[in-house]
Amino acid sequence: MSNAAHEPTIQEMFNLSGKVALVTGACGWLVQSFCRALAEAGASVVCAEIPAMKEKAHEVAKSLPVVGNAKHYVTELDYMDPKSIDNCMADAVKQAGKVDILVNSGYERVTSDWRTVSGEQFTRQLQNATGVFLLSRAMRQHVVDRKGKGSIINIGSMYGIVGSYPDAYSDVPMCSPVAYHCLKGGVISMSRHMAVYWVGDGVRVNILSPGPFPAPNVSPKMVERLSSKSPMKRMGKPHELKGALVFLASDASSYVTGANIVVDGGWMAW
């Protein structure tokens, strides 16, 4: 006997209408595409950014498509300030009424490589992971309090899994910081831990790890070198992350938690 009559359709499974997504680092090169993807799928999006980027975050929010009764909002977040993290979740709930989806994609950067990074810089970079955890925990508590369900998507990186090629970054102003590798590896491991502890609370926790997706202003020399090491011989485009993000945010991934989806053009297939 067919189960078709009892199955949700693909359209229903990927539909985010009525959902609210809190997205951090909303003005980022890749993150603007994340925001658009969630909005295109029907969600209301709360664009979170550091105070200095709040005006730009308003521009991002205004640019997002509106599906049905969705509305888009802006709030402030500084991962380095625990009070800001609590205020961010509270403000998102106050404005939008709830949060169903959290995308932890923002972080404070450090560009010093292993030769020059100071202990203070390294430690501060890792503090981003503390911020990801605290915001995720606040999200989990919000879901429990309202007896709902939630999806947390933490943005990792292929560099949280593998090392980078030294020759690809040789003599290039933009380096591949060792503290960044440590941060992203920690986020991936921490996400798996949260996934198994919170699954009974109705909260799924997954990781989306982009491969090489350089912004337009990076060194063409570096892009050429990285492209030569990719099976696809090119860099990724921001929209190529949208499908994986909506999958993890929606009921299409209702039986997925603790997973790390790597979108890297085959980088780690070598």
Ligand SMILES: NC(=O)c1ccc[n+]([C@@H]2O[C@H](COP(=O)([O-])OP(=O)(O)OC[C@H]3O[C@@H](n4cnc5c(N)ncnc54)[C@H](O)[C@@H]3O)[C@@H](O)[C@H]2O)c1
Contents of the next structure:
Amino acid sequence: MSNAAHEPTIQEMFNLSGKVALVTGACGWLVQSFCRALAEAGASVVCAEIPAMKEKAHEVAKSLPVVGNAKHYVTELDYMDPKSIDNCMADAVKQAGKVDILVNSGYERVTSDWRTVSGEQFTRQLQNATGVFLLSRAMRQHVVDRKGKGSIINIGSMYGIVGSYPDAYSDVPMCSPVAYHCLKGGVISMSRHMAVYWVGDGVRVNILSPGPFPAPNVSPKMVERLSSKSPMKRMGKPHELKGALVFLASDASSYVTGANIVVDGGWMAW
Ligand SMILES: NC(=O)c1ccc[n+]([C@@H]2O[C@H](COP(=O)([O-])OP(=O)(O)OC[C@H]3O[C@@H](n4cnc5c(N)ncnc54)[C@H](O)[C@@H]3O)[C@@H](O)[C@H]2O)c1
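I have the form predicted on its own already, so could you send the form predicted together with this ligand?
Below: every chain and molecule of the assembly, starting with the one above.
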């Protein structure tokens, strides 16, 4: 006998209509695609950015597609400032009424490698993880208070799992900072902890770890070297993360928590 009558369809499972997603670092190279993916799936998106990027965040919010009754908003968030983190969740709820999905994708960069990074710079880079934790905890509390359900997606990286090839970064104006590797490894590990501690609260916590998706302004020499290391011999395009993001945000992943979905063109499969 078929059990199809009791089974949600694929369209229903991936549909984000009526949901609100709070996305940090909304103006980012990949993050703008994250915002579009959620909006295209029907969600209202709250675009969170540091104060210096607020104007651009308004442009991003305006550019997002609107499905049905969805509406997009802008709020401020700086992971370096605990007050801003509390305000961000409260303001998102005030504007949009609730938050169902949190994507922790913004981060403050560090540009110094292992040779030159100071202790202060290293600690500051790790403060991004503190910010991800504090915002995630505020999200959990919001879900508990509403007696609702929540999906937290923390953006990791292949560089939170594997080391980088030193030769890919020699003689180019960009490095693979050791403090960034430490940050992303920490975010991945912390997400698994939150996943198991909060599973009874209706909150799922997962990680989306992109492989190499360089922005257009990075050194072509470096892109060429990284491409040669990839099984697919090319870099990822931002839209190639959209499917995994909407999967983790939606009911399509209702039995998934503590997972790290790696979208890397096979980088880690060698
Ligand atoms: N681009 C890649 O190749 C790649 C690869 C692996 C992982 N990732 C991860 O994907 C996510 C998005 O990457 P991206 O390429 O769009 O990054 P991006 O650098 O383009 O965007 C990051 C955003 O974070 C914001 N930001 C800066 N300081 C902040 C702070 N203190 N608090 C909150 N937000 C702050 C910036 O304003 C910016 O819009 C990041 O978490 C990144 O680590 C990217």
